[in-house]
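Let's start with one chain on its own, the form predicted alone, as structure tokens.
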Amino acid sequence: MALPLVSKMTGNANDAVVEYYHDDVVRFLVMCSLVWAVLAMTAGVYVAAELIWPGLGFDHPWLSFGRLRALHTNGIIFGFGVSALMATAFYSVQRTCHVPLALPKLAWFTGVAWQFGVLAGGLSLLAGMNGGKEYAELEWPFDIVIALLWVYFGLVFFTTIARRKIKPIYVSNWFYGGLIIVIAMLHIVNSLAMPATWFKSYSAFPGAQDAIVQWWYGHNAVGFLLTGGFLGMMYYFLPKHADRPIWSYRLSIVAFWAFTYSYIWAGPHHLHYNSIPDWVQNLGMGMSLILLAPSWATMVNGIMTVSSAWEKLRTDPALKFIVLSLAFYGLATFEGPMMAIKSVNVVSHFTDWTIGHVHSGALGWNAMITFGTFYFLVPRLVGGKLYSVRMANAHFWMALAGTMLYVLAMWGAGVSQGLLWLSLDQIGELSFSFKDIMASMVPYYLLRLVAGLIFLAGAVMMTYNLAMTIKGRPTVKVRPPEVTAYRVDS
């Protein structure tokens, strides 16, 4: 919907400069996010197939599981995920502050440079340059580039907030701001290293301390990027699309601070039964259980926001995706604290149950809410209708089927692995060898491969649908809703 004119008087009353929101950079980042989604999901499907047919690597190092798996995770998180977060942050911060982006050229530079960084980083992983840390595999030159570009992202975002025309800072900006600040801190500290060559370095932290710092980073990358950032997306686009205010704004603020202060301590639950102090493990477990409260408070807030818009939910595929993502968010944030309990973790640790948990969040929460947001956002960026609502509805059911099949397959595989590895014979030795247990996983892995193919096909369908929606249409120029005039007296 077109909004009222905003103009600034420069020099005299007849010299008006009209300001528009900077949405071209949003459009660019949305399309980059879609491209990375397809590429990184394709890599994921390929490595899923390699677990069934190892010969698919063809003895070529670039096609090995170890290299492609790192490409898959980095492509999804930093290509698909961060591009989507930048796009939605730039879009929503302008509208919640009633001002255009403060530094549009820097926003463009950050967005474009980020894509080249993801591409170069992906190629370096395929070439075997790997720091060995989960979600932080890129070597030190790429770490420096990521830090610089992240600072630029923060400059654009926070400078825009500083120029806002509305005094309150809307809750979505709290989550986006938390994402930017905490991820910068996590990335810089965890990436501290001593370079040995141009593409090899060694961590600044020794032994067990390195493990603690890594999972302080690793779990909070999930927490503040894949959870907090996407909650910022939810708090803007869900009420906007449902055409309803947030059910409880107070609850959203309380949940934000509870989320922020509890999540940061949860990382050690990845290190149960390892060589770190027992009190650190117990702290991670305790804070993980506390984290259930703000997580479910947010889910309830979202569900109650849309509870009076069920009729729209029946016909609108974008809203279907967003609401379904909340259900998976609730599932994943219940399962995570439960898996942090030591008596549960002894079964789940090092098994495919963890993979199922990760993907119930990654596919069901992150991808679903991004898909729904893009179906809502893209037609508005170009001032037209979605190319095919029927394709979007088909994509919804494919995404749901793919996610459910994937999660069920990995739950089955993981629980089976955990119980079989703990099984002892009459003299106290393992009843089953690792090789025998993994050989029995083939049916589960076949089901996961089918699930991944279904989910990937849906993502390809969405990319085509949105590309056709954009095709031949320029970005709509939208003006902020206030009219302000600054008179310069002679």
The other form holds:
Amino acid sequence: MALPLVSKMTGNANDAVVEYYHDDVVRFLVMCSLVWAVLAMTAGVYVAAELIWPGLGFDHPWLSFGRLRALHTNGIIFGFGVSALMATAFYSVQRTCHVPLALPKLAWFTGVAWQFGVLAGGLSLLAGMNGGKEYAELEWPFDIVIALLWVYFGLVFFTTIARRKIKPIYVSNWFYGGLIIVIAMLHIVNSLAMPATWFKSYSAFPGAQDAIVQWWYGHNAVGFLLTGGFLGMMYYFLPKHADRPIWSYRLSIVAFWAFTYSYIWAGPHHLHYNSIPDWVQNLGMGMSLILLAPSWATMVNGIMTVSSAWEKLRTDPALKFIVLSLAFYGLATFEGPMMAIKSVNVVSHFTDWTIGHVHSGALGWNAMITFGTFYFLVPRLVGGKLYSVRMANAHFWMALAGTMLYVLAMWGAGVSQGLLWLSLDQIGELSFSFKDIMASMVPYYLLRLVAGLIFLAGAVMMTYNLAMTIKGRPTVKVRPPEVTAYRVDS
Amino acid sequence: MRTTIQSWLFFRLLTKPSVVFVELSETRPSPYSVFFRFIFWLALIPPVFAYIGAANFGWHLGAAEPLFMSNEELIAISIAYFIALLFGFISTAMIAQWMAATYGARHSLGIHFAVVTIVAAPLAVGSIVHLYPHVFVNVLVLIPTLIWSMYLLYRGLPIVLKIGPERGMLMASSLIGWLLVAAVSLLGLSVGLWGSGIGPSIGV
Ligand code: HEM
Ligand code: HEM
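For comparison with the form predicted alone, provide the form predicted in complex with its partner chain.
So here's everything in the complex, that chain up top.
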């Protein structure tokens, strides 16, 4: 059935004010995201080096592994990741709704305040203030600020959607919307705590319940931020880029709901063989296995969309990143359900295999899709050409090599650790001490360090390339199209 | 037009890879001849050398003494390794044939067998390093070999299938996706087996 949807341009009839898309805030957030990428990956490289040469902490608490590691994860997720997600959400929601951002001042405020929040939060971690929950380390005053800013993000986004000129809500907006709503819920519940001092608080949940709530948060931060949010990016920029509609729109919507429903239950796979009820662990495992279906459906949808647009690759280094990111997305979402199987997890859990899995997702999927998107977006924002296509092509190979090396090194380390942690001598005691095993990891860690340096160098090159692209050029002013009728085929 | 691939191609691989691929694109090898003349023998290299190395020196995982296993266990592991490699070769070629249709390159299975063989040859030969079963030494030799193989894949696929570099790039990336998934499945499978008492004994 085809139904014509009629809409009118604002301002056509009675007011003379011309409305443009608000892209300055997008540009600002992209630049911030790039800066955080470089800083947080530098911290990653530094902690990777500390695992080889512990002396690099120089007995200074600010340089200790424990503090820098949290700086790495928070900086990369909240600085690089969230800034990129805000930027692309603001950019795409305007274009998929054919209206400029609602509440542009609030959008600016949220974007700028977020940067100060990440900066201050990072410093507080370096100073040793830490709530002790992974990916939710920041202490309670920061939690309140994050909650407020997140609500503002939601206000800008959903008000824009409410004012849209196109009746159907495009699938990328479902994912960005899911990101905003679910992260707000997770963050607020998981951060419930009793403050003791300004920078110390105690969780509201006791014992094992606290662990369950924490990993309900932790896993869904992966699910709705590192996966869902970035899928929003994929669903807008990939078809745009390839100049093709998404291969199957229906599949994308089905996958969205399947994904949203199953992810929420999967958290307990982080707590296998812990002091939580057995059935909760089994439920988490079952739901993780189910998750493979929507994840791979999404990957296939993406790959099929590009497959018909191969001729674009000639002129466009950005598309290569997106293609590869889909391959790594496929890897991470296959590996994850497998590691959620209890008999695999019993070996993999305390090993670097987990770290390998994390970074196959983080480098291969999150970072690559963002790089691809930025290479596409930034020249368009300023109406110019990319400063250097050759550099972008070189960056592609560096990113691929860095990710492969990282993942392979961690697989090697993981298997060795799995065997060594668990090997018993004749009288049934552990054969090797923790210290000996860690010492034997040096070769793998060296390899990971090299991988990280290559990946970081690529990111630095991209930042330079994009900065030169933007330099001296104002943001292009784009008006919503003057179309008044849309057809929707259902 | 030739119906099999020539052995000298493997040596030219080191000096003039593009010549090899152009030559390959002009052949119509039969899958059987590629399999029995090359794949089978190449896939024997890693398990055989792994067996000799492990039986004589024991694996060095890094910590303390080398890990020795009984002869039966070693034989079982080597056979499993061989089967896994054959499965890897054949499944990759078949998946490549299936994918090729999407990229507008319909070819016989034989040519895909040949490409996969050529691309994997450096890795198979490099695995002679299993003779010295020290994990780090193996990693040190096999990682550069792997990079070489990946280079051959990206370089060779479009030439042999005559599909233009853009589609070749897409297809090579998709194949890498498949290979990573296959590798991690193997990892998961082995770990699952150890946990249930098959393979090296661990305290689970
Ligand atoms: C230059 C590249 C990078 C290097 C060298 C690097 C290095 C590291 C290191 C050494 C750790 C600690 C591992 C351990 O405790 O044993 C780590 C953890 C982590 N990194 Fe990275 N990283 C890099 C990029 C990224 C990116 C781009 C992301 C996210 C998008 C990311 C997300 C994480 C996360 C979430 C963890 C915590 C994993 C866990 O607790 O299981 N990293 N990284
Ligand atoms: C179907 C999808 C996925 C499933 C079922 C899954 C499952 C798992 C499992 C079982 C673990 C190990 C838990 C443990 O033993 O401690 C894990 C860890 C992790 N995964 Fe995934 N994964 C999936 C996709 C992803 C993706 C796409 C990313 C993106 C970056 C990701 C990021 C992480 C992170 C950061 C951790 C480490 C958590 C920690 O700090 O311990 N996962 N995942």
